[in-house]
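Starting off, we have a lone chain in the form predicted alone, written out as structure tokens.
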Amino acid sequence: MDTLVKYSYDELEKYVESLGEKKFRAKQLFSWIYSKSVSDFDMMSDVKKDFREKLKNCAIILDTKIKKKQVSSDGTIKYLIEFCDGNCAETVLMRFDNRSNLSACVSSQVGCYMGCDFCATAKRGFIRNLEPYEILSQILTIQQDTGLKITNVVFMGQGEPLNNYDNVYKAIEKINEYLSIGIRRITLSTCGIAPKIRQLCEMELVPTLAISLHCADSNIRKQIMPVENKYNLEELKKSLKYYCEKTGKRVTLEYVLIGSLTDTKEMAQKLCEYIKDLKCNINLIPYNPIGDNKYKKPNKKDIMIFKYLLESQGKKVTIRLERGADIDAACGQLAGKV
């Protein structure tokens, strides 16, 4: 069976084509795929009966499936999503009740080889890369089973999407176009991978920037970040300040607070060291428990005074509102675990 979200308007054409039909039922299907996010051939109301017919015995929409669903008490679901080898990864749709946006957090991998300590990803280890097709299709999944328009994307699902660079960045190209969700509505986030925030800086569309930083001390990000051992924190802040300076654009920087490690006031002061110079925000994490109990949660007195160190050197700072934890889908969490 052929799979038609595989295939660009340009593909799908000649794919039309070779089925003995006109060129402009491509048109018709690529905007019942991604304009209305469709999952049956029959729901397309345009299209002549004979060709769904023909369809339907060739052709299928998406070649994923939800393997999993879960729905949290805040309205966070997160889907299990198994692909046509039968490996699976995750994605969440996250809702916000004073907010309109909705927004799709992808993974770009299925599981990871960056090994950070405290993120569940990492325990899975490096499977393989997705395609851009099935990094697309985990949105077009959750909105054929909502029935509602993503208008935010965040690659901040299972892999480093720097390690997929290319099939990232297709992907992103995909959404824009296909989806017509703006660059400005697509953030992609890192743990730090330096030469590539500066290849992708060099590229006609540049999404929001997450720094996935969680401290600003070598040598304890070294403990809970492995990457700070090939691209270390001086390394990170050029590519950032370039970053900043070719775009325009203000960096996101993520840190998560573990408790009595990252969130003690010389932890503070020290990333109050690092970003003085930089124009970014912060968005701060309290730590999400991964089941093996080697870190621990912050308390929101050491949250408070953390923030307030930051906010003192006139930096915009937030803390992340949990979503999803009690489905494990909250950040740190995804592990596909079936």
Second form
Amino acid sequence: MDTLVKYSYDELEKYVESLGEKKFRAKQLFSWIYSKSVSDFDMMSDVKKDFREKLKNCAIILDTKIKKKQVSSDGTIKYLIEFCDGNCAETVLMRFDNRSNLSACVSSQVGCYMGCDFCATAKRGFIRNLEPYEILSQILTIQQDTGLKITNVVFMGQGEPLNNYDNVYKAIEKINEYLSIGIRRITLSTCGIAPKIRQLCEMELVPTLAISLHCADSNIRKQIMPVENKYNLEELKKSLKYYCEKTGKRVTLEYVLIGSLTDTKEMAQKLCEYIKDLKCNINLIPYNPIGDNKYKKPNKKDIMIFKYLLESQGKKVTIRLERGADIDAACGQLAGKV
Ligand code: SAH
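Now that we've seen the form predicted alone, could you pull up the form predicted together with S-adenosyl-L-homocysteine (SAH)?
Then the entire complex follows, led off by the chain already shown.
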């Protein structure tokens, strides 16, 4: 069977011709697959019947399956997607009551090799990179399943997107072009692979950047994020400044508040110092437990003090709403469990 979502528009034209059909059929198919997100050839009402039958015999739209679907009490939906080789990774649909945005949180790899100590994905180890079409398929799966149109995409599922650079970039191009999602509405989150951040700045499409900073003290960051040994805070900051200069945009710094470790006043001060000459917003993420009892959740009071200390530096600080924690879909909880 041929998987249609693997094809570019030009390839789809050739494919349609190879089946003895006129080129314009590709345009119809494209629109059904990407704009209307149908899951079945029979739903393609303006495609003539005998061509639909032909397609059913030789092609499928996606080669991924929904292995499991969980709906949270807050409306978040977590899909466990099975890829054609049997590997699985999550995709999460997040809706926010007060906004019309619908965000898809996609995985870029199965597993991850960055080894962040507080993250459930890291515990799984690295399995493989996802192909561009497999990243795209995650978004199409949500659209097919819900009938809703995704407006924003965040690369915050399993994997370190900058370790799968080429495939992730190709996926971004397709998301932008085929799904008409503006580049500002595509956010790539990275633990801070500095040279790859610079490389990204040179591309034609530069997504919004989010950095998993999590700590502004190099020694403690080393304990929780091995990447600090390779690209330390100083080098990371240089690459972030370069991003701001090049794009004119701000970066978002994600900061996981771990009880009594990264949520203290001392750590807030270190963070203030680190960001004072950086164009950034800060997104505080209260630590979500991953079942190993190693780290603690922060308490409400410490979260508020931390936020206040940063705001007094004139920075915009948000606290990430915990989405889908009841179905293990919150940040850091994605581990491909069936
Ligand atoms: N590898 C990329 C993309 C993952 S995004 C990155 O590191 O940015 C997932 C976000 O959730 C990251 O900011 C990650 O550090 C954070 N996270 C991981 N484990 C977490 C946990 N247990 N609680 C809260 N956030 C966590």
